[in-house]
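Just the one chain here, the form predicted on its own, laid out as structure tokens.
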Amino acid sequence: MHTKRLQFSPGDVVFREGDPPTSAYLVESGKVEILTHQDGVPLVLSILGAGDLLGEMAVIDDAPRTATARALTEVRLIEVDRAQINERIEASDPIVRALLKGQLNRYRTALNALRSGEAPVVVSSSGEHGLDADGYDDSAVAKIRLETQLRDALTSRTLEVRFQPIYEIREQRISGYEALVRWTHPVRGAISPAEFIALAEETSLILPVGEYVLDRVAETLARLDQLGVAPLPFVAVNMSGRQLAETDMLGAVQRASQRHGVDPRNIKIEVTESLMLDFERVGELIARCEALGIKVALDDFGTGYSNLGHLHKLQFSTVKIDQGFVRQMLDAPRCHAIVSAIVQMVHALDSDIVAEGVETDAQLQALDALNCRYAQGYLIGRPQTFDEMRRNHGLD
């Protein structure tokens, strides 16, 4: 496709108030003003130059033009159509959307109010499904919203983290747990980790959420041994993208064992297979934890990003292979021995390995046969609260 360019001389009208929105414009030089009238005396609204965008608004809400653009000097523009405004619109996020809406419906309301010299009133949006009264998305301003309820969660500590315990076959004992957070809305009541996990990551909230955590955890573990439990458990705390990204997350283990008075090395950290994209800040984390005796585990091994490659030379201490393999091992002969192999190999790489998923006996048996060292699922439990991991280790 090729790029559009216009030229407009002193006074030629780039299009006028009323007219259909067909495209937007991006000045490449030149001087543009924009205008409407006021009892029919001509209004300059703004004058833009190289940079700016015209146009672009009556695209967005496929509604009339609303001013009038003439060229002030010799300008030369870039036509922007309606399809790549489009496309980009709707690939945003929703509440990018809603506001970018809601704005817009502010303007018209405001520039309407300007031409009858009437004071701008906010009016209630086209009656459309979905929107509110300030033109927003419903559910935009539900995500807004919920973003914010979470904050005050994290403020008022009512996030609660759960223990999935991790089995250890051979001993038959309990000797580690995945720690799990949830919340219970004060008027949704649970709300599925999926979506305010994702909602976390989608903001910088995720750093707190994630110190959070690991914060509820050393205090578990601090806990747990002023109960005399003894050896203490580990505890695996899952790393997303962003705090591999944008935060120090040794440091933050460090930190929280600090304060609470426990001993780091409890505390295993566990990034997923699609981190491992990251491939340099994975082996630079892995190096700095191993030189601290903190563990590293590879979560989900199995769900599409088992390169080999980087396998071999990021030093995992343990590998957990995916749900999806351990429920379907006893009934498809072809994944039962995927999953024989996966065991094999992370042997020979000197690894643990813990298999997720486990509900039933058989299921267990089979993986003792292969010699796998922990099984986690509910078959060994649920996520659990402080109190229900006290009776795990004999204590009521």
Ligand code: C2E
The other form holds:
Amino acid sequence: MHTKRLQFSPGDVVFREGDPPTSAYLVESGKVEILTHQDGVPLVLSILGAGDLLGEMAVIDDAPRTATARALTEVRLIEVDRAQINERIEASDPIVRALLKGQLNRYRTALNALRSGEAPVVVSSSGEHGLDADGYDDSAVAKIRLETQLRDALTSRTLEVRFQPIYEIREQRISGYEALVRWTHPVRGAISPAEFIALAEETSLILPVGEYVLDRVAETLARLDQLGVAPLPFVAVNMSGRQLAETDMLGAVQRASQRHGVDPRNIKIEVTESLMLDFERVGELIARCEALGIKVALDDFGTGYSNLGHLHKLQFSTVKIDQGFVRQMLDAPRCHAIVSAIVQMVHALDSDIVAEGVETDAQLQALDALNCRYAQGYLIGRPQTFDEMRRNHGLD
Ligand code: C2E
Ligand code: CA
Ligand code: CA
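Alternative state: the form predicted in complex with this ligand, after the form predicted on its own:
So here's everything in the complex, that chain up top.
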């Protein structure tokens, strides 16, 4: 990265109102005044000194300079390249970008009002259709809106938890469920958890969402127990990266179980392979869970981050083969071979195996022939409500 230093003497103009925004500057030494004109009379807006940033505004929103910068003393400036600033802005969170642009818009409006002596009226840069020229303001605002609505769904308890059956093939019975969260948005309708969990992950919202899901899971187990379902099925809950890093998930499992009077050992935790990058935390979680008899499953195995080095060090109770493999296993012999090898490997590691995304009877038969113990997928059942779940256990 090149560093360009510039020298100015008292009275020299660094840039003039209306100039194109070539670059920003960092004041190294000396004083610079920023001025505009009000009814033709010069008006000093600020005086900047060492360490201050100068002329960055016009660079950020690529607009002509709104004021003139003039040296008051001997001044040394470091030129900051436009690309440098833009790169940082592009890499930042879209919501932070939207906030920055909003502030700039307001500042410019206030400045114009000051010049003309009129009251400032902020006009949205996004115009009538809510679309910004760059297109990103809108998505940031949409995100903030969505986030607020998700928060509302959480407080009004309209977020739903469904339970997808997990079938023990040889025993021909449903021995567990996976809890999958559902959000019916007031306008957009059903929103996939794949979308809103990612959104919740970007903020701390994932933490109360996780607590909520656990509470509903424990509540459901308690209701099944009261109805006399025995043995009680296990319920697996999904855990995201932030939940692993920032919450005491195990503590939350224990609290929810206690609140509803159920054995925490009926709850399983599913972690996805991408979390294996945080190998030490996962190891710690498994160790703590094991001491309490709570099982931890490795989700979506075979996608993305498969790392056998981790698998040999981490004792998962269950490994779930990703649905992508199951979907193709009957059409692609190589895929069938992979599923077969995964099943054998997992058994050799003394873990249980669940095949995900089982949609046809032929797939179920093929998995049975490979000695795969559990199957989950639309063939067995979609994610279900409590009433549908009751029927699985002979209760009407
Ligand atoms: P996942 O843990 O891999 O969950 C399995 C997904 O596959 C679910 O999608 C399920 O509805 C879908 N599925 C199940 N069987 C079949 C099948 O036979 N065919 C097909 N095509 N799909 C099937 P869903 O419910 O949309 O969830 C998507 C992801 O969202 C989940 O993937 C999980 O990573 C995340 N998620 C869901 N609920 C929670 C939650 O409470 N907490 C966290 N942290 N993540 C969650
Ligand atoms: Ca899962
Ligand atoms: Ca999965």
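Residue numbers count along the first chain shown, from 1. The term rigid core refers to the maximal set of C-alpha atoms that superpose within 1.5 Å between the two forms. All values derive from a computational prediction rather than experimental measurement.
A displacement of less than 2 angstroms separates the C-alpha positions of V343 between these two forms, with the rigid core held in common. In the core-superposed comparison between these two forms, the C-alpha atom of V14 has shifted by at least 2 angstroms.
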